[in-house]
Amino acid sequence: MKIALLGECMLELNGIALGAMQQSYGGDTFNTAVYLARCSDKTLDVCYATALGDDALSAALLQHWKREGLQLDLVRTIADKLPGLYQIAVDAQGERTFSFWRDQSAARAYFDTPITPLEARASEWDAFYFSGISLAILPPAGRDRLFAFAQNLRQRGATVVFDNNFRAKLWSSIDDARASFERAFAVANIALITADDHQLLFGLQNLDAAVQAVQNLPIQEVVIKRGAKPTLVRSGDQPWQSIAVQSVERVVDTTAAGDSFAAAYLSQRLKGQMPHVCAQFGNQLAARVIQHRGAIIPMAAMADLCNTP
């Protein structure tokens, strides 16, 4: 089985601002390839799309993609371009703030040609995952080309996944926001719910409302992320179910919390296991990840969690 992931690996610096800072690398859609090809035993072929540049620092990205398992012919280089930069801060709760400097980054560029890989190999795809950052990041055109493609994989019969990330930065207006991602939903046949991010997104007066919103989407297949609050999902015409999440004794950071969460829940379910037990390994490794500072964990951390259905 073959997954497609697209969107924006950048580079991370982590520390305090005008301190020593840790260099590493990260991006909503790429953690979860990571964690997705780690859990995958090898059954899963997870390629990843996005553009870098013809620099040392891309192709030191490469080398490292590789390590972690990842196949990489859908990633172009484009010359003269370079990967995102961003400046992350943790608070003595694990809760991050970003500086970001992306505006001229490759990934940005990615459907700037006539045919891109991830297009020329359409029918290879049994499922295609996405988020709102993936949007985000491309110009209208672009995001154009997403959405056909999409469709045109969901009218074959693969799954397509969207996860709602959302930062309000990176688009130029709320409404042109509002509409990719009821397009999104359109195209999806599995959603990935940040509740809090559907609150933001959309204006909702509390978190209820926001769920509330989300469990009337005609989406088949829903799940629900509440942070330590139980994950709600549905599938089909099922009941909703309350999954607990894990509790951590001490949150170090929670970056990638909701990635990795993604990555474990898509590992199972493209299996065929039941939504309730993706879920339950999905908040498993959440709480695994956020025991553990940056968005990539040592696999030493989570390898007793590999063969964990």
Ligand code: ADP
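So that the term is clear: the rigid core is the largest set of C-alpha atoms that superpose within 1.5 Å between two forms. Numbering follows the first chain given and starts at 1. No experiment lies behind these values; they were computed from the predicted model shown. Compared with the form predicted together with this ligand:
- If you fit the rigid core between the two forms, you'll see the Cα of M21 move by 2 angstroms or more.
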The other form holds:
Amino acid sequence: MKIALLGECMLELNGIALGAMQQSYGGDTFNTAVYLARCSDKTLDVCYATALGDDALSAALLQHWKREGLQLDLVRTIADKLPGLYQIAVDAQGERTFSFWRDQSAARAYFDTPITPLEARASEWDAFYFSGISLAILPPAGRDRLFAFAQNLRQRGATVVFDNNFRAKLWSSIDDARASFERAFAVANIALITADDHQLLFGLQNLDAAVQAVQNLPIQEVVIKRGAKPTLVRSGDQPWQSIAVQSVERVVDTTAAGDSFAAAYLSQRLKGQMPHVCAQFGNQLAARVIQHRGAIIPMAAMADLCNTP
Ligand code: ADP
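For comparison with the form predicted alone, would you give the structure of this protein in the form predicted together with this ligand?
What follows is the entire complex, opening with the chain shown before.
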């Protein structure tokens, strides 16, 4: 079985301005791809679709990604582009602020070619995963290509998964964002929804109103994540189920909570497990991830949860 995930992985700088900085990398769909490769047995091929430059950092990223078990033949190299970059600054109180250099990143130009490797091999994918951030970074023509590709997959019975990560700053207007998310809801047959993001995007009064709105979306399968509150899940005409999250005494860093949830959920769902079992596993991995610093926790810290060594 093969899944393709589309998005952007950026370089990360973490440390003191003009002082020592640790280099790393991350991005929502990328984090999901890594956790999915870790949680899946050898029967699932996890292919990451993005674009990088032909610079030394891009080459180093590819080497690292390969070691994480990702298949990289969907990655495009665009000679005059570079990967996006973000810096995490931590103040004396431990408060983190992010600065981004991603407006011109290679990933935004993924569809700036007559046919991408993702589209050329459209008949191969059993599942396709993208997020609100995948949509936000693409120009309108790229978004149209993404939706046409996803629609094509749906028509031949493949699974299309949408995660509603919403970052207002990445959108030129709220109307544009809303219209794009509506198109994603129309094409997906599994939606992984963070209630907070839905509330923000649609300007809803409170979280309950957001949950209500999500519950009315006409999507085959919907998972609603609500931080420490129980996760809600419904598939087909089954009733909604509520799945308690794991109790976590000390939350260290919530980066990639939703991304790892998505990976764990899909690793089981694509094998045909029942949605509530998948949501339990999602909650379990996410709870583990938020007890460690950074988006990608060491494999050793989660090996007991995964089948693969
Ligand atoms: P996102 O990371 O997409 O913003 P959430 O904040 O809703 O999404 O968190 C995603 C998942 O992470 C939750 O569904 C839950 O499984 C887990 N999680 C988040 N916060 C906590 C917490 N305080 N305790 C236990 N699990 C949590």
